[in-house]
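Consider the single chain below, provided in structure tokens and representing the form predicted alone.
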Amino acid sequence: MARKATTTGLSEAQLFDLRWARGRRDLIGPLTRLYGASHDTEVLLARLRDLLDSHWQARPADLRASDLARDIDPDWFLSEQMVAYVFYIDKFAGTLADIPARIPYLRDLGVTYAHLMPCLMPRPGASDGGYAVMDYRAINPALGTMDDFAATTAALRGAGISTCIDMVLNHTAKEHDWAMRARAGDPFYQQFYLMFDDDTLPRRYEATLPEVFPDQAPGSFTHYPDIGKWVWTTFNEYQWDLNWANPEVFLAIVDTILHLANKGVDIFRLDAVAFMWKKMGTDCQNLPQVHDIIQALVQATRVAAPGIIHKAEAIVGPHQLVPYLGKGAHAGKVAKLAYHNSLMVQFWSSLAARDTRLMTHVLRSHFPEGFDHACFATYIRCHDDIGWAITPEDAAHVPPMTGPGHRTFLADFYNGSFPGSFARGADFQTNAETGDRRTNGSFASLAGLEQALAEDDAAATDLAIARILMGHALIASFGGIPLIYMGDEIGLLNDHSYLADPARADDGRWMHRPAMDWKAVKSLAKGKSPAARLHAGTRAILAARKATPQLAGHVPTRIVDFGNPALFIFERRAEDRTLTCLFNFTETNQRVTPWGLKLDPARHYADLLTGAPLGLTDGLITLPPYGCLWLRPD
């Protein structure tokens, strides 16, 4: 194929070269590792860099025009303009075809960023929510076809939004083609999944291995006696794990992945990374191995389509979690976003306890003030459960506390069980071995809300939506990019009518995926009711942070523990101003000395979320029930 000059000057296989010349430095280390015992590492960068180059051939040109800006400027995503919004195309807007429909909103409420929720075909009947794909190259017959798929990214990137979608990295279902010819028999594709003759490692295996979903799907490993085979199943029986020893699992993937690309996705999410790499004596949860993989992937990508990130989608406890931003060897090497699973949960228990010592702790102990061309996606609810991530290590820190006494009240709480509790979730997914819960539940009935409506108590609902504008204003401003999820920034609560679902009923979280109401979004104007009151503090709280630019995603964030456990409090450290963002988490007011704050006497300072001057009482700061002041010098 002939090659054209590219606006550079350059010509187009001059450029590949070059950002494969770029790639393979940090290409080289971790596919030595993973894969330099068995083969043979060049023959692999060979067949790699073919591969890479075939896709970049068949890139379009407004894709290339992208990555053109996003390789000169590759921290673009670090933005204070930056918003994401989460959703389901079916619950948002039916289809694919009706997403463009739905931009104007988008766009109103500031959302730069979308993430349509899992898209791909599935499989049919149960599939664990969509995220088990039975093919990749295919969308949802019943979202519409790939043609669609491709004009909505176009249409969205029109509008400046980002597409991100879902790749599921630890397995496929079962119906697969790579699944069914492994189930045929094939030896090439069975060395694409983990098979075994008999169940003597699978037992092994299993002596160490946690259970995810104990209730609907016990164990790791599936008998299929058709063909006589235990096959590893860490999720559900009908998706089989992948196995990333097998370097043509690792060629397979970067296709699919630049296929993709090339259909308009900007941010991959990468499902259940921690689970990828096995080694027997393990959990089989975040082995170092993993972090190679996302580095040969994120690398991989960035030669065939520099403009594409990638967000690692990993649950997992505070010291697990910094690794996958980038650590050591790895650092501004692999993913560029990754979800804050810890500002979730603490924002949760801080909630339930009217107590942030354990947040403070957890978020100033463990994580870094910063990270290298890489930040935290925040969030306050999404589309899993909670799991209350509490180690017995950090609740020593605020005694008596216990991790397992504060597990269990965290879970009792949010269920509604304990005494005085404001919340109507849901329990999910009990361990018998520990007694561990988690939690189910959407961001308003969770908050509040669904109970002070249902008693019709107008000082308990003024109450609920303080607590969720507090969630939004704290994942708006504490570093990285807040991800809303669709229906929060109008108080969507529960949904029990998935019950009535037989693909769906055994799957408590479809509780809190409630479709979008649109009749309450056109009554916004009216500005009285809650969806009023939330939808236009969620849109005040957005604008703030994009006219802010200390909360662009490389500026640190410094945690203050001021002494009063009522309070959690950071700084913004920018390298002109410092921003001082405060959050009252009781319903009773609480009063801030400036000076303890640290507020420069000499200078007057504003609260960028109402843009009012400072105001002091008795020369002192008060913060309401529940609420947030974002601080700045002039």
Contents of the next structure:
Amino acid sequence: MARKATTTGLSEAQLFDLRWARGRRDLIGPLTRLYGASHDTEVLLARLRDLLDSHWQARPADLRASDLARDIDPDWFLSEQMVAYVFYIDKFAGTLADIPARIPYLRDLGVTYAHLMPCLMPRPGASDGGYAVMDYRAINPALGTMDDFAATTAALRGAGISTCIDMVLNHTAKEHDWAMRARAGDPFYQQFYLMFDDDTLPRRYEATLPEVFPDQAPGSFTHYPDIGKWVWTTFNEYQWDLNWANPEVFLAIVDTILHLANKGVDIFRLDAVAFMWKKMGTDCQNLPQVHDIIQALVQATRVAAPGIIHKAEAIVGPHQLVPYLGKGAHAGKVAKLAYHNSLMVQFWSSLAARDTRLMTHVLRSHFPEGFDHACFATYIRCHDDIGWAITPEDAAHVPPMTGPGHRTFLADFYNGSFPGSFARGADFQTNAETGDRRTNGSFASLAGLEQALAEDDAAATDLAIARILMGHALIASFGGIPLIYMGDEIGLLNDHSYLADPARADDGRWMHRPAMDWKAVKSLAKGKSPAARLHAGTRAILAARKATPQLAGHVPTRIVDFGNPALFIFERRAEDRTLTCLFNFTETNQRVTPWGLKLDPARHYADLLTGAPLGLTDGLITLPPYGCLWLRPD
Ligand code: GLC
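I've shown you the form predicted alone. Could you give me the structure of the form predicted together with alpha-D-glucopyranose?
Let us now look at the entire complex, which starts with that chain.
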């Protein structure tokens, strides 16, 4: 029998008022702290409310329906069903209009969240991979139109896939309309940026500022003789930092986010958030005001588009990272997702060292077991380089390791120069002052597949495949949403073709941004190629994740210090059962006793990755080279 139609009796306007009342409570504090000294908070709130109301009124009906569903189930993104896939539209599909044809591939892999890498209108020529946006309200014409974009998000939504896009908050391209007006002398827009008449203040700031791109874009300021100004440019010269101390910037960005939310975006990746607030005498990263800005953005945009969530991109040390998922007064009120940069670094560190002690120490002592209505985005590779964020204090826990020594080892190991290394990566942005080097390279090339194939070494190929699958199993189980970077499910290798493109040649990160190999995908079913083995393995890992409620994002992750440096182990307990996940970071068999893992002798265990009952040899559990087990009692 059809259910009787019901109505809440609330008008859409009343719904908005309720959401505004909820949001307002968490907006007053941040807005007063950020702007209260120079602006009347009530006046600002009134302007904000009008802005939100106009976007709410323009919000399409299907998105309002999803708003309601997510308001009722605000932890929707914590589900173990969530699996993310990150891709460049041109390299994965061609254009936006070509994405729907690739949906079956995504669904087959288990994807429920698609991160479309930068697709808003970039400046012409070099654009930092699209992170220098010239117009936030237009799509890169090489990829399609805004109508194509809305149609694509709708097609993805129809297939149960949420859309994530990049929202670059720290800077705009110098060709953005705001910057052009500032450059032309408009005082209102000059306040949108950080402009100085001479270099006195820039020099004083620079005394404590680290450089992001010391090779390709040294310094953090650029002098423009034509306008007689110094402009704050943390990244490249053509990326002008926004002045977040100006509430007009806050309002303009809220306006932009909601405009895009109404085109069907579900998740906004807030790019380079750590840099948004500047203070003399500091490194101008992760300042407390950054968390106020994020809380204000999240709470404001949630009023007019409650279905959206935000992911903070802050590639920072553990102590600075935790607050991005909400700490103290911000708990539960800031971004729902943040990249787990430490997990990524520690994966590579343990793999090179064949030693998990640093990993166990860092992940156990610097992170809580879970967060309030928030979780990590777990990943092994992304489009950026790897920065070896190993502190001297952490290194000291594993004597005789030192911070600089281990960082040098990792850079050497992954550029392939360390004797016996299996990796084929490359150095990136050597910092002359500190000697630090970052690393580029695709997952497969860093994990040994490129070298093994070049040497036609079947045993080394097996090991490389096992390393890659171990990485996928780690991010699928550690806690949070796993992000599969396009091509890592089939082991795409480094691609050096970027060197022929003058707009890209000076940025080595392009080596790990290859095009999707659809030819390899076509022949997956046929055989035993590395791509086929990796694809089948990744697919099985993701399917196992989805069948395991212990892997939902709200379930705490308890890291076990087991005392065997070859192994990384954690437990996730939910629904009265503990899931124990084990990873062998060496190329030798490792044996563990069931009692050492505190397995219940009275119960039968299975490995959820294979579905097979746990087998013992001489009473011991065996993990093969780079093997993983997800053990759970029945
Ligand atoms: C983020 C992006 C990176 C870009 C930077 C500046 O870190 O991931 O690719 O270079 O922001 O926008």
